[in-house]
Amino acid sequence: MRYDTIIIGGGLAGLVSGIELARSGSRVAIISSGKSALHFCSGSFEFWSEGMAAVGSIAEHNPDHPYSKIDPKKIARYTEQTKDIFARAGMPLVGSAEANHLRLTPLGALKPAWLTMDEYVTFEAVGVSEYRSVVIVAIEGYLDFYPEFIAKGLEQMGLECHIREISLAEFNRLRQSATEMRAVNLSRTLKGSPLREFAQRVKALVEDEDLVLLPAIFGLGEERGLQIVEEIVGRKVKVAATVSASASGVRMQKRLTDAFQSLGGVFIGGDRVVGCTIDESRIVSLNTANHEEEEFVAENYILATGSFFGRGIVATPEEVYEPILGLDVVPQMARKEWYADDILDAQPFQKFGVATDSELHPMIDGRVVENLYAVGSILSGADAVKEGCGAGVVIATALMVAENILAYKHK
């Protein structure tokens, strides 16, 4: 099987620069092992936590970390080429590269974001506002969402908030379970009659509230549920993040699959990567699981597997190590030197992922893969946690690594 670009790894980061790949005409295939990480999306993509304005100077005291090695200028490009990513697969963003906006945690926290669905509600900044009261819309046995928390959230905003409880027959066979009850089945249940009764139902709770918020449960029964609730409620309807397996999270998987695939491109799921052929610098072919008769052949190779939760980085007692190329990872140090002992401290082990030259070329044994590039949380020196830039590395790197693979393939 013969291809332009193969790209290992169906998450976010395979995702975008697979659809640019395929948009430019290259026949590009993606080999995915499993679920990946959007499936737990909170609607909302962080860049930098302290803004935009920061970001150009992260080389002076970290030149290892992955924005080091970006054009700083492309950044409001790759913006712009995100949102129109999105746009086109049916999940407009909202959002800029000139300032963060706040979103709304599952525990009512606000957090700077970068790009943020437009279904979910955002704030400009803390005390702006173009809303004076919410009505929050509770399930009744639905345990992944928390209006109490998402309230005080609000109040900090200066809402007033109200608190509503809604059920609906059609739950109540997911409600006999608790591992059931969770936001992808709801989503699914919303479709047809049943989304109508829940959209009067929520009609029937609101008084003078200029806004309702429900959990994110919603597009996968229905592509258009929330605007269908939106038409019957009569009042701006937003949506707030749940914990665990996210609904928007599912819903932007499929999307964007859908996108990869329409522009050609070939997406094998349910298949892994286990061994590849190199001569000298460069890979020549990968061997699959499945496909253990048949050779991937490309010019061009990504990875783009994740990190530690993903398993594209795996650690046992005595190291980490990447599992299906052997790439060298970094930074090596003593496993005590892993971790901080106090865990709202930077953890040292944020920062683990595979080495790569400026061009995000990895490395075996300090020798780059010259055909092989590393996207994504794979990658070594940055620590989404403290920084909120998980999803802004995984974006900018896999749109960074589609535009120079592109550029010498037109030279």
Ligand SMILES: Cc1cc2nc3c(=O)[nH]c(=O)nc-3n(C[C@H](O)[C@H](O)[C@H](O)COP(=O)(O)OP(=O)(O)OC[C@H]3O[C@@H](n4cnc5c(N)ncnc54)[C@H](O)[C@@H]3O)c2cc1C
Contents of the next structure:
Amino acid sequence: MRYDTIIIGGGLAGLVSGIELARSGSRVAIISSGKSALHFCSGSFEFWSEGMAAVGSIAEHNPDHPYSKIDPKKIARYTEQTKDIFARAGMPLVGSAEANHLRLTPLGALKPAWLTMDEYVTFEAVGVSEYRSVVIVAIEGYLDFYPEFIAKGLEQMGLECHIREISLAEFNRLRQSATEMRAVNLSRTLKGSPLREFAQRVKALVEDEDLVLLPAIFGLGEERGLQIVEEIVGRKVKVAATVSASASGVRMQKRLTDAFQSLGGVFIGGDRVVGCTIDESRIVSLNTANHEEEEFVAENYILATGSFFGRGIVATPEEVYEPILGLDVVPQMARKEWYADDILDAQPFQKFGVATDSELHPMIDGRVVENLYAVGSILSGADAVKEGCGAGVVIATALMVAENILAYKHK
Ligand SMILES: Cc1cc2nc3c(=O)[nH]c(=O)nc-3n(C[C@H](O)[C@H](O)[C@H](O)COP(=O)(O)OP(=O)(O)OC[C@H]3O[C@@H](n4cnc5c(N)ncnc54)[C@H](O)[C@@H]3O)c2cc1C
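Structure of the form predicted in complex with this ligand (previous: the form predicted on its own):
What follows is the whole complex; the chain from before opens it.
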């Protein structure tokens, strides 16, 4: 099969690149093997914990950071473009890279965020809230949502918090197994009459609070689930993040995949790229586990296989390596230096990833692979946890590479 571009990996990075390329009329395929980090997304994207103004000086201190390879003016444009991409995919996001807002973690901490799905509760700054009082609704037997912690966080914002609990007959089947009582399964149950019954029960709990806060368990059984609850309850209803797999993240993955396919992109899920043929310094074709006899051929290839979580890079007790092409992984250091003893310190392994040139071409033994680009969390140099730049790096590099591929095509 022949394409203009083949993308390996269908998480956030692969899908954002794929959408931009397909939107410009390119023939694009994404081959993706498994769950992406989006399945555990908090509902918020981070860009840089200190805000956009600090991004321009990253190159001075950290020339190996992926942002250092992107013109700061382009970074600003990509942050604007991101909202459009998600809005077109039916997932409106609120926020701006200029000034971070605050999101609520499942443990009730307030953390800076760039963009957040609009159903989540967010705040402009500490102490700035449009709400006066909130009823936090817990669900009987659901252990991935911590109302007491959430209340502690909201009290810091000056909100008066009340915690109340509901049960629903339809959830009882899930309660028979602790592993079934998860956000994704609750969300699939909440459709039709169970959804309406749920909303009626929530309505019965509300007194004079001006905000109703629910766990993020909507949108998979019924796309408009939360809006329907809000209509029935008759108050402002928002959600807060849960731990474990994220119903919103699964929805986001589906929405982005649908958007890619509706633009003519080919999404080959459940298959793994296992190897490739390289001629000199160019990839000629790819092979996958499910299509052993078939060769996937393209002008350009994008590697978006993620970090350790996606298995874009793999660690053994001896080494960290990139499993498809054996690309150069940096930094190389002795195993005892991979991590810091204090878990709260910056962990060196967070910055492990493939080495690239300034256009994000990866290398094998120091030699650039000319028609291959790496995007997303497989790139070396960023510490998503300490720098608060997870999705920002992923999206900015995905958009830069899509733009460069299109620019070369039209030369
Ligand atoms: C659990 C988790 C939660 C996170 N939550 C947030 C958050 O809430 N906000 C935030 O800003 N950042 C978050 N991050 C940071 C995160 O890295 C990015 O937000 C982003 O989603 C990563 O996208 P990616 O496409 O680079 O990688 P992944 O999401 O890991 O996607 C890589 C994909 O490639 C596939 N793949 C791997 N190897 C192959 C192969 N050989 N053939 C075919 N397919 C392959 C994988 O199965 C996977 O689907 C989180 C990271 C993790 C690990």
